[in-house]
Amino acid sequence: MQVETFSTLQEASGAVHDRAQFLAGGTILMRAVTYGDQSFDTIVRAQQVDRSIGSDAGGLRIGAGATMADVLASRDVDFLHPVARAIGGPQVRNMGTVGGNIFARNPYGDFAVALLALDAQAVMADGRTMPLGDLLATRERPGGLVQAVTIARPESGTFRFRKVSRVKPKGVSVMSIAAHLKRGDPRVVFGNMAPTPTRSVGAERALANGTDAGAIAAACSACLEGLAPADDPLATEWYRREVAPVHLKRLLEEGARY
């Protein structure tokens, strides 16, 4: 195993390949290291990542480097804080990163649902700017690395997360989910239910006009349009077909409950 470090995540980007793993927070990389992953022989890093949290033009900026313990750090991202809670322990959130969650397999990847219910844009390193939608779906070969997310701040009361897990509080996602339940363009996002975060088009869709009681059952009944679930050592596909519904009525009625 080689490293190879370099001044600045541009430079970074370009020396990433098949063989070769960005490190960011190290919380899944090294773990794989330790373990003698034989699908790669060189980590690349930077000295230099964006861990900036703010305000941008026409929204909020999120840095690719900044940690879970960043985003709990920080009273502009404060919607976003039962998402950073919900992920790891202590240790976990001090080092776990934005970028490195986006990239995440299940069953991690949590804070990359929430971003996606955000309609999350992505900064990539050589600057340009994509939708956090295509990346996911191209994430295998996302064509550089991202320096920062940027995401409008969601009105008061309309962002809501949910976390299913096992082994309460440090467990792996059975399943996630967050809504962003904008009248008119509702975004309703679940996390391994697919292989990558995926939009309910189904729940989305009942969801338009508002949340009443009867467009909350239709949005239940509707919600496993578009996702895939597969068995893992977690839950099998039937089973997560079965609580998805169940959980969805759930955040919807209770809000960022656990």
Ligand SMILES: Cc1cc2nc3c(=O)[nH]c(=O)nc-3n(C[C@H](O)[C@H](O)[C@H](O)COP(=O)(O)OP(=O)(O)OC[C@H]3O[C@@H](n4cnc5c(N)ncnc54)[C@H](O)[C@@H]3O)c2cc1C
Contents of the next structure:
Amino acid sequence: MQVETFSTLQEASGAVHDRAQFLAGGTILMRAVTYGDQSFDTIVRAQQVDRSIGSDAGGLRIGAGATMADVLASRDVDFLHPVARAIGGPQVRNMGTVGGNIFARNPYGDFAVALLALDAQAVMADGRTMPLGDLLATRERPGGLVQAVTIARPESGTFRFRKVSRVKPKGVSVMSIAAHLKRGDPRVVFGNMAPTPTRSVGAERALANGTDAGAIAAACSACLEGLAPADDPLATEWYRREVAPVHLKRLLEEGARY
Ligand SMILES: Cc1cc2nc3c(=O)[nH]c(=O)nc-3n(C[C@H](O)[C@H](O)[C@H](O)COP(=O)(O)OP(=O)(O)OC[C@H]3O[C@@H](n4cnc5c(N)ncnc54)[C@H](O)[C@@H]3O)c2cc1C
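Counterpart to the form predicted alone, namely the form predicted in complex with the named molecule:
Full complex below, order starting with the chain above.
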């Protein structure tokens, strides 16, 4: 294993290819190294990473190098605290980053589920900006490093997150659900119900005119549209399909979390 260290994320971005992986917090990557993963032979590092969190002209900006602990320490993103708190234990939250979570495969990626529900934009190291959904759809192909994500602050009471796990408090997700209940244009995103975090188009359609009991019932009936859950050691496809509407109903009926 070779390690290449660069000063900036931009320089590191140019050195990433399909056998060279970028190292952020390393909670996934270093485990792969320890297990003898042969799919890559080079680790790329950057000395300066963006772990700032704050407001900018377009809304809120979260550096890809921000850890889950950084998120929990920032009042600017208090609505994301339940999401960051649901990820791993203290050691994982101290090291695991927002950027790494975007590229984390199932059963991980809970933070990316929330970001997709918030219509996040990814700011790439080369300055390009793209919707997070597009990045998630193409993330298996190396396309440069993520510098930061931007989101608009949701109106109070409109953002919800729920993680479903068998082991409490820090088991991995059987599924996670994030909803941003914007009137007219709601977002409902499931994690671990498809290869990447995925919008539930059926639920979003049903919730477009509000969240009364009828709309919630319709959203739960239609929530599997667009999803493709897998059988894995955490749960069968059948189980995931059975319980997804139950958990969505609980998420939609519960009071605001912030
Ligand atoms: C015990 C344990 C429990 C966990 N529990 C959870 C959990 O409950 N929920 C959850 O979602 N995750 C969980 N994880 C997974 C992981 O800790 C998090 O997903 C974390 O956010 C990954 O970030 P990282 O910085 O450690 O990624 P790394 O391991 O450094 O990198 C992961 C991948 O992302 C790529 N990458 C990292 N940063 C960037 C960037 N800026 N641009 C482009 N590519 C990048 C890397 O090249 C690599 O391929 C857990 C892990 C462990 C070990």
